[in-house]
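In the block that follows, a single chain appears as structure tokens, in the form predicted alone.
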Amino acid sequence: MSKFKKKGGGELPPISTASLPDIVFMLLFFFMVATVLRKNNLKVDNILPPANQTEKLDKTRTVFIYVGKPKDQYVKGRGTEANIQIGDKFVDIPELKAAIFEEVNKLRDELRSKVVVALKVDEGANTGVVNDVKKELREANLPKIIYITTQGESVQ
């Protein structure tokens, strides 16, 4: 008589599952914080022109206008010719002070006072229109305006 007996099939055990939660948790956080999702749908449309001297711009504190011919889906509502976008809407010249401060009073309370005003101009958009632009933010004590291109070569 033996004292230890073999066990009779040499199957493997099941493979634990115990931990998959944890693993799809950490992944479902990691996605959520390294994602980034679009602040403004663009409605106009908004071909940067180049230039070769370019910077970093801090978004932390700045505040967005757009200028451009409306898309193809809003022609009906807005004309042809160029539009000023700020956050997901159309403004008009004479609303365009109470879209800027809306838009700055969204901004965290100690960067309100150093904001700046970043200008995303069509290539094909009417120098009027942001001559406008900038005589709004003037009147608004807005000084801080700089101009969003893409990297590449100046045009001559």
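Positions refer to the first chain, counted from 1. Bear in mind that the values here come from a model prediction, so they are computed numbers and not experimental data. What we label the rigid core is the largest C-alpha set whose atoms superpose within 1.5 Å from one form to the other. Compared with the form predicted in complex with the partner chain:
Once the rigid core is overlaid between these two forms, S16 counts among the residues whose Cα shifts by 2 Å or more.
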Given for the second form:
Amino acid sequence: MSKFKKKGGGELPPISTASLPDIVFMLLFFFMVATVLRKNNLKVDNILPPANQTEKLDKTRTVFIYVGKPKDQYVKGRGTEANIQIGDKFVDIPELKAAIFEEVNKLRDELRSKVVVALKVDEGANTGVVNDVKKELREANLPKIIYITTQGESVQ
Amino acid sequence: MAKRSAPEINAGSMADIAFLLLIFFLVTTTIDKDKGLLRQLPPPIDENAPPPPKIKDKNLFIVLVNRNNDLLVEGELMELKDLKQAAIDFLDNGGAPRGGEIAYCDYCQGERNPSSSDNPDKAIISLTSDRLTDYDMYVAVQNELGAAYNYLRDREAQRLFGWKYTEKNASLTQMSSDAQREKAKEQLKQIRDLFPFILTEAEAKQN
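Moving from the form predicted alone, what structure would you give for the form predicted in complex with the partner chain?
Let us now look at the entire complex, which starts with that chain.
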């Protein structure tokens, strides 16, 4: 009788799942870190036009302006024409400067002088509204703007 | 006294809990992918400023977009797909003669047509859009004009430094050392100065 007798037959031992929670936690932490919870509730339609000559946007020094048709539940108060949204509320052209400075003041001090205004404009909007916004930004001395687009070919 | 060993906690459900959290974060995550066309607005209007110098017609490249999204370039109807090449031809023309009053453009590869732009730093693109122009058309035109500049800057960067302007610009944030980044910024600026982006915008007169 050999001392090193094999126990049992050739049965495989069960695979240990003890490390499964660790793996899942790792994934979990990745997504927790990568997640940016949406700050603004969009009140306007926002399908962005395509472009391919784009540059990346530095998020930390950005103020967003959304332009588009109001969503269904706001049509009653705001009409069907393209509206401007800054932060959480609708803004009209005369109030735009005040609203934008309010947003700029939320940024960190050292970034305020290099603010980039990101225009998220619905592709169905007219350039008239955009021109009005740009005129206000020009008067407010916020010259850096970026037209946010999706990646794609603009020439069919 | 009998010693009771503490019962082991069953960790089998730990994975389930973690999965639940994982799925929650997976669903709420929007990995940010904001990209766009960066533009600079002109400074606020200063009433005391001296009147701007007169710009020769040949140094102006006039692009008009009307309310039906038709494109009119230098007085001729044009398809959007031809705009990039037309803008490149205009910017790269370098029509000023050697030794003339206006600096000769020694890196231009255009036709040197005396009735088109003198020098890239004199060449101005003027974009006029109607209030009722669709925004996607406007962005498409901006995109094509940007593409013309990027093409020329890529070409010059390739010639001078052996890399592409747009690629270097995009990789700027990933550079490890500050010295490297400063050097790259310096070179990018040098390329930008060869083909400065000069775009004026106006709104069409209402009638």
